[in-house]
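Consider the single chain below, provided in structure tokens and representing the form predicted on its own.
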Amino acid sequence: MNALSRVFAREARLAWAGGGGAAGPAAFFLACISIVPLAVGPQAERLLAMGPGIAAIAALLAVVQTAERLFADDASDGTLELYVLMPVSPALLALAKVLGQAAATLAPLPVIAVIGGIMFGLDFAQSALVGLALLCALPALALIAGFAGALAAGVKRGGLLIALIAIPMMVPALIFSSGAGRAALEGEWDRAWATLLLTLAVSLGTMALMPFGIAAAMRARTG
């Protein structure tokens, strides 16, 4: 556990020291939700209907754009080999690494989603549910992006490869997180809470399985 906590802390520290921490994803997310009215028009009903979906799509893209650095630097400086040789489960190590980076870079996104929901015309309760749904989806999004980042580690200009791998796998989390917000918007709160639980179930399932995929990708990159 001490080794895992150190890996978690290292990733959080590196995210702030070398990548600006949460500033990049937060600015990207905010820019995405801010330019939508300029593209689709100022009609209140249209923006209201699109709010939950736009928040989910913006979060997905913000997570993907953080994935390239997660394993690329470790692959280039030999840290990845040291991780594989550590007397710790590679899957647990991968989980600590991804969640450490996600905690440092993605934490503001649910808060911005609440503000964005209000900006799109949702009331506070509906906006809060959109933010909560995004919070439930973030572990799944981060781990899937981490898996794609591990597969693309050491590949020049791996951002496109990461997007091609990660985005299709993120679709269930995208559907359920935006679906919770849409159900709340329609006043169907029972369905909204049920969909929120499905979003959480997707994240928990991803947390149980995806670290093994990341560990296998790490071994492949060091073998």
Contents of the next structure:
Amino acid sequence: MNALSRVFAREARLAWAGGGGAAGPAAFFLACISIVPLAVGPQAERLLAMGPGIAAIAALLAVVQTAERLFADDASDGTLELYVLMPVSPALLALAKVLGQAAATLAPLPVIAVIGGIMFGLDFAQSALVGLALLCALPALALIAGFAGALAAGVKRGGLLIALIAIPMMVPALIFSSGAGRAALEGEWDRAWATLLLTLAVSLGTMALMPFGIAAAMRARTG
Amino acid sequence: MNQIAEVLPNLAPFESLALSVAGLTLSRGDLCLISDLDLRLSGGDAVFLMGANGSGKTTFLHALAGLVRPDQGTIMLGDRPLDLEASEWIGWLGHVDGLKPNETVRETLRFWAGLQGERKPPIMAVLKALDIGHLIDRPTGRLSRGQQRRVAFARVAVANRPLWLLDEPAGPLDQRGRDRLAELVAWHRDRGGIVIAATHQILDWPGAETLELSR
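With the form predicted on its own done, generate the form predicted in complex with the partner chain in the same format.
Below is the whole assembly, all chains and molecules, this chain first.
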């Protein structure tokens, strides 16, 4: 097992062992998409139009609410210092850590998004595309949350800082992932697939760049 | 030497080490903590960093580990700056233990040793040397504070790094724990390793020098 798979596996295991795994984000996501109809009213057409956007917003908020714990515990218990002193690329280590946590905690969200889409009146194919778009967006959302979490680790009122940093950076992933669902809803499947690929491109770009930012933030927190 | 020699594997000595700190100046914000410090150590040496709270002991350790950039001065290991290869040379024990409460002792030590490239770390031998071999499958969150400190120290020992930087290593340890720690430090020094420990109390490490830091 190489160093990165060790970090990935450990972070996933710790997320389940100590943090309740996927239960928190899944419950938050489910609660968000469930209470929207209560707030905006039961009109079927309105809910149908809002479905893809609500799923994307709920996912964004679910990811942001996990960000504070992502690095705060490591900063307070000394793990962050140890990580920085390991003979492993800090950026790759950050990537493995964040994706390990995301795999353990965020994996159910696309599945719930499919169910949510059906709840909002989308047919199965449209709902599946909403779930797939969310799956494509999750790496970007998780890494941006990781970056904000690393910057805010050990900072008082870190949650506010995370929201201010992360949410604006998540806007492209939000726009493309909800856009893919909207295009499917309008029957424009070519545009839906193209937008889905753009969502994936945002995630791949984020995976290429953001680990360096997270690594720099980790180092800044240990100095 | 002691029972340590009986339980620990006969590891190869470290290659010849020479740590030199020259003209080191460290500050925190506007506050100058250490000014123009010189220090030379070679394999087998141990140093206690002593001083009041806030005198710069931990900051000095951070600088040695490359976590803090000095204002002035150099830290060399042999003829190379230490911070370039710190991760290959340093065994780090911070003032907090770096343990996860839901992870067992075995999982903890295996993970960190593996991350540092140790294929067959002497985990059980080191735990026995520290009198905590029976705790190997217990979650670290269910250990006493002193036992957790021993596990953190075991993490340093199994990584097979020549330069140990220890921040308050004996803080929560009882006398028995301090004895085991002293024996492990002696074993490390016998292999040609260097130990630098920030502490408020002189520990029973024969031949260790003291460096007093004062602002």
